[in-house]
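Just the one chain here, laid out as structure tokens, in the form predicted on its own.
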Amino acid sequence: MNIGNVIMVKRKELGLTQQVLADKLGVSFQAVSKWEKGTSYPDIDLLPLLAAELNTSSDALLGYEYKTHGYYDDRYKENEYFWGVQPNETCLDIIKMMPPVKPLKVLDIGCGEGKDAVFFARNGYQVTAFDLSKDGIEKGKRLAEKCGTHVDFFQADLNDYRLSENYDIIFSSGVFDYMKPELRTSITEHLKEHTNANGLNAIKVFVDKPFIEVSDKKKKSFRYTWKSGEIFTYYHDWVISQMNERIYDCNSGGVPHKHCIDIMIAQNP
């Protein structure tokens, strides 16, 4: 249970000092400090109030609640892999830039059914991957087993989960449009802070274009719009090694449609 890290990150996202949070809860700032350091835990009776002050739920605070929207769960329940098992082309670019000539740790955020995470693991990386969908995670585990490799898969929500260790490569494809807009700055800064020196953040994010119609109105209801080039601005202080935007045809869900996506690979200087 990494509740201390969650408290600290969410407190800072809201711009609260330890003293201010302590005053709201009727405890000492030393108590808040101990929670965040992991040397003690809040009393269980205090969790609902603490969660309310941090704009979350008690279950999410403890890492137990994952409210899925069902869009991908319905598709991941099928035996076939909705996204296939071939790796994303950006994975190949990453391998060229940072080959696993020494032990390198990879984090795949929003791994879906695990095809990219398994690809990295098969090529010698130490891979951790999470997704909101339990069904996707289970399929990822089966794929890793079939391929004779290991990935540390677990279920988590991009908006709530915070890292407790550093990685050499942080990869995410088509997931950042589920990130709440008010958390974009804090989450991207958090990812950057947990990237080792000379490490990479490789992000692919869908962007809206007025001339491309959203193929699934249900999906649009829980996505948050990104603008062209917006993701690059969050990495202005890093070396941007790749910065592309492209429109491509897609047939996911059996309905032909188009997407526009921004592709970025940035290196921690």
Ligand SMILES: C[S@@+](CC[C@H](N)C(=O)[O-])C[C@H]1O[C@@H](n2cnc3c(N)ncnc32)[C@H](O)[C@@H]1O
Second form
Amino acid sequence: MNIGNVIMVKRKELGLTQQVLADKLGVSFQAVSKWEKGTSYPDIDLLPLLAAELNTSSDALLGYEYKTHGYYDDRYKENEYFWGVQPNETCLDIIKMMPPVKPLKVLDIGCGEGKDAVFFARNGYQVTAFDLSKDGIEKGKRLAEKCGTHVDFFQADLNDYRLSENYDIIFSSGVFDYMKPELRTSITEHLKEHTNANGLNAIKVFVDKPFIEVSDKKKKSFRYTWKSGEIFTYYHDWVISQMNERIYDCNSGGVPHKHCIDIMIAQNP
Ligand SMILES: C[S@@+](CC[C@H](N)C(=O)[O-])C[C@H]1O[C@@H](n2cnc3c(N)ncnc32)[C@H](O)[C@@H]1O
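Could the form predicted together with this ligand be given as well, to go with the form predicted on its own?
Expanding to the full complex; the earlier chain stays at the top.
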């Protein structure tokens, strides 16, 4: 798909007219019309704003083909929700710490099939969520619709998507081990910079333990495991409100195994 088609498809998905989109971008509706017809292209410096207004990434606008993990795509194609539809227990801790008594914006990074994003939205937060898997995103959209709520879901890769707005709560569960190790510092700094004052970053990350065997699946996938306790060091200059490490049994994929996960809720002072 060329950029014009992508703009048209996304615009229509959001129910925006060309005029409404043009007004948001400060251009004429004729300009939007020309982009969609393919007779001209948006200026490159307009791409981040255009992507934000269309709830997508600049990569997606440019037709970037994501290299997704077949493992998740295959599971997300099933009707059943692989991760279930009940929220992660950390979401409850977050709600207690930052109840939605005023409009609060949440970002869920690597939202999977959307159970946590939808939970936040149902509880009155304004939620944006992305995942590498298009199948996961589509399922998240269906879950939100079924629950009568709305989440701005889109496909993006956490290694190259950068935020164009601030959030009150940035949440990510079981995804940071897909972050390239050389990007850990820059991405966590970027997330911190895009968190409002007193806002939270709630991160759950799988970590290595010498006594837990690494599965073949993990060895073959693009996973870069973290050291136990490492995530906390990236937030040493914030208030660490919760830090925990848990080892638990898991049966995902039908093979019993163990995981160790570090759970951190840090607050922007
Ligand atoms: C263990 S699942 C967790 C899903 C969800 N957070 C949950 O707790 O239900 C890991 C998720 O990370 C997503 N993922 C993997 N690599 C990613 C990347 N580079 N960018 C964004 N999401 C990614 C996968 O598609 C998958 O949905």
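Here, rigid core means the biggest group of C-alpha atoms that superpose within 1.5 Å across both forms. Numbering follows the first chain given and starts at 1. Just so it is clear, the model here is predicted, and its values are computed rather than measured.
After superposing the rigid core, the C-alpha of Met8 moves by 2 Å or more between the two forms. With the core held fixed, Val205 shows a CA shift below 2 Å between the two forms. Taking the rigid core as fixed, one finds a CA shift for Val20 of 2 Å or more between the two forms. Superposing the rigid core and comparing between the two forms gives a CA shift of 13.8 Å at Leu47.
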